[in-house]
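Just one chain is shown here, as structure tokens, and it is the form predicted on its own.
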Amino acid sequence: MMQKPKKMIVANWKMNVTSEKDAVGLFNSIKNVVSKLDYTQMICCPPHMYVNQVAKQANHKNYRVGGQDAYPEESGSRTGETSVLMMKNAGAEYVILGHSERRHLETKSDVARKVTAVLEHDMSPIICIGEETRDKNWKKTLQQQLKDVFNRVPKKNPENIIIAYEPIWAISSDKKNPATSTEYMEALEVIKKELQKIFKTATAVSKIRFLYGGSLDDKNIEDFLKNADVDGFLVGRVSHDPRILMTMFRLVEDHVHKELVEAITK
């Protein structure tokens, strides 16, 4: 039996780690556990200035490093920016793009240019999409966000593309209001249908990985594991809490192992 790709947990630390010592210490407190996992991979996304230091500790296939954003040009007069090439040279293999906390700072064209640049530098974009509310137009919102990105991006290497469904209504900082697995699956159906129109082949879409993110923690991850077709999770609020992350890894491992055992014994 061919083994599925490992489930992915993307730990987006945001601005919650404020020194090199803390960044390296946090990563090292997690990596020994992660290195022993059979079915789960962690992508750690620290603040830009700690990517290189954390990447130096990433010496196992189960844990890799990503950036929280990147500017699409390699170099130039862009005060305060961190380019895709800088991010790659620092050791990042993934880049989070289009996160709702950044979308008000950039245009849809900016996001598309970043996705293109990340792919051209043989890195994987983690493209965040999500509606503000579940109103009558929420499906059109997702469709348009996908069109805005992929109508401007070369249709190649879909296996390097990761789509993170992060509904904005589920990631409010003042409340924990996650989507349910049912709501995720409804969105996934919309996303896959639109991507098939864009890529013009179901084979390409089958190579793209799909994540859920939004007020996710060790209390609600099981709903998605049991009831959703999900390749992994984008974790923000609890991403810098080793205790909660360890629990989430264990829940993923236990679930995948149970699935494999059941498949073999059928």
The other form holds:
Amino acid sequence: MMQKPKKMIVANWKMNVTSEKDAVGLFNSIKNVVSKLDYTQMICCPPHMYVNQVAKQANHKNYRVGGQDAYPEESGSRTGETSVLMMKNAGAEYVILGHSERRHLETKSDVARKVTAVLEHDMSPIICIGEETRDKNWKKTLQQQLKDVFNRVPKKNPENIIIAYEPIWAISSDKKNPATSTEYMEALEVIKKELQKIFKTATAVSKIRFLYGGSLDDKNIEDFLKNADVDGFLVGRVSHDPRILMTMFRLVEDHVHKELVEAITK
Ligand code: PGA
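What's the form predicted in complex with 2-phosphoglycolic acid like, now that we've got the form predicted on its own?
Full assembly next; the chain just shown is listed first.
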């Protein structure tokens, strides 16, 4: 039987960790717990300048490192940019792309070029999509965001592609207002149908992994574990709180374990 990929929790530290000492300290405070997990993996995405230091601590398959963005050209006169190649050389295997907090800084074709470059370097893009509100056009918004990326990207290595559904109305919401598992499943249906049209094969789509992100924490993650078809989570606000993060890992781990036991004893 083919082993299912581990569920992933992507910890998007955003700009919330401000020194190398804090970045390494935070990572080390989580890593012992994560290294003992059987079914769950952490992808830690520190600010660019700490990627290398954190990657040096990431010597176990359960925790990997990602960047929060990367520039698609390898090198050149691009003041202030960090290239995909530099990310890779620093130890990142994943890159978050198209995050709603960055979309005002980049065009649709920038996002597509970045996704292409990340795939060409054998890394995994974590592509964020999501609607601003659940208005009458929300499905079209998701469809268009997918077309904007994948109509410009070579359709190779779908197993390296990760799509994070992050409705903008749910991200770091002051009301701590995550989507529900039902809303996520509605979006997943739209996303998979559109990807099926773009990739033209169900096999390719079945290899893509899907995450939910938006005000997730240890209180609401269980709704998604119990009621949604989800490969993992993209976590922002609580991703630098080791106590909450470790509770979330434990909840994911226990859930997958329970599912496996139920499948065997059926
Ligand atoms: P949040 O962030 O968990 O604070 O909503 C998620 C994200 O922006 O990736």
